[in-house]
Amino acid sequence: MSRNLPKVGFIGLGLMGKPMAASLLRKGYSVTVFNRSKKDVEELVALQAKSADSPKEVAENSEIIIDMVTDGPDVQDVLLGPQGVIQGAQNGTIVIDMSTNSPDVAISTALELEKKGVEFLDAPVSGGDKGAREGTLSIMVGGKKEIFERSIPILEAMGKTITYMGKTGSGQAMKLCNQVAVSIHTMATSEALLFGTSLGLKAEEILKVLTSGAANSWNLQNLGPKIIARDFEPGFKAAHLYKDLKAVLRTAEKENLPLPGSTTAYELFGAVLAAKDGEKGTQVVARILEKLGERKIS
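Could you produce the structure of the sequence above as one chain, in the form predicted in complex with a further copy of the same chain?
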């Protein structure tokens, strides 16, 4: 199977990273993994992954290194820290950061890696853990075109729609742009349901009418029924969307770009975290609006 496939390193075996690394193993790649929690490492070792004791050691054994960690500081720690990838990577190695953070983090990380002759792509994903398990993620990629092209096979081993967005940071920019639309849409779904039911309409009827015309959205179709069923389990966690909105607004701030809708959504998701509901799905923002109005969608 592994006819000259590059040796891959994978750092960060969370809800997303673990199934993504498993996809690579299934496709015949040799994968060296690192993760803080050892239980997840063992699961992948059972699938023939090799285990390393640090990101540095991952780098020493890999030609392409993927990281899938939580936030910008984690990325910089595993890539640039004292036990980081940069300490073990050879000239010509490709690092692909598939976490969601911000264009700034991508640009500064790429610059640091470049000093050691290490290439970098920012390649955040959408499609959730379901997409990760099924290998159907949408992957938005920024970086040098040539490095992107060399990385297509490995990206295709994890995702279905691979889109090259442009220079370093463009993958993160596209992902944040996606989160702008997603968070505002979740607010729209929640407000429409709360306003309508508050006036005596049936929630199911509201959804039926809205999704049949110019008000339709993926969000209404997929999160609307969950809100009505009071199902707040995460497809995508509210805490992660809040973190992404923070990155959106910090990025916009540097550009002096006011984003009134995103700012409003950000405040509401802040209230979700204040209510200790960050581990719930993003649709839990409906509960904040319910709390503000002292009534329920029902």
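Note that the structure is a prediction, hence the values are computed from the model and not measured. C-alpha atoms forming the largest set that superposes within 1.5 Å between two forms make up the rigid core. Positions refer to the first chain, counted from 1. Compared with the form predicted alone:
The Cα position of residue 209 differs by 2 Å or more between the two forms after fitting on the rigid core. In a rigid-core overlay of the protein, residue 289 has its C-alpha displaced by at least 2 Å between the two forms.
Two rigid parts move between the two forms, and the turn of the smaller against the larger, rounded to whole degrees, is 10°.
Beyond the form predicted in complex with a further copy of the same chain, can we have the form predicted alone?
Single chain only below; no partners, no other molecules.
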């Protein structure tokens, strides 16, 4: 292990966080981890990670700290809470929030950390669990340009496309743009398959044609086959997309922006949660359309 590599802390070892932390370990970084579920911690300790009992302890042993948790309140708890990173971080520590929340959360968190001399980047990701496992995530980053440039090697250990978006909050703003497109594409994939199969077309042939023309998308290529196979296991959980769409619409209201597609997607994913399918992958929205149409994609 190179002595020149900074010590890294990683908080949040869920569907995305665990493989991201594993990527850092494979690249030779010393990584201290914290997670509520000890099973996930033990799996990374087996890969030579070090275990901490709190985010504060992570900070005490790290120069760069990454958090990958569920929502804004979780970010503020692990970073700013009584046992949070801010309690153990040294002056000059860099915190990289790779969760998805909102520009407002990024800005307020950065201001609080700055009081302790701690630098902050908001750097949410796209690419799902597959991208996390393969280290090919797209990472969109907001914050001070010089801090971003210092953090590039760490980000490149987890992602393939690293894009600096601008001031603090810009990374989160870009991720919400991404979630607008993702949610509508997921809806479109499901609708196209339901419509076509209802007219007697074969689902596999529908995908073959759509992915070879102007309608093609990552969603059609990756989630279309899963819908046909009735595979609703998560690469990205429906509940998390619903949460992200809530942030989109809250921000859109603040900016007085009409987002009819996002509004419809939000309602459909709300129905997914009502059906207790929030822990399934986003492609499970196809089930809601099937229920509404009283027919199956087959």
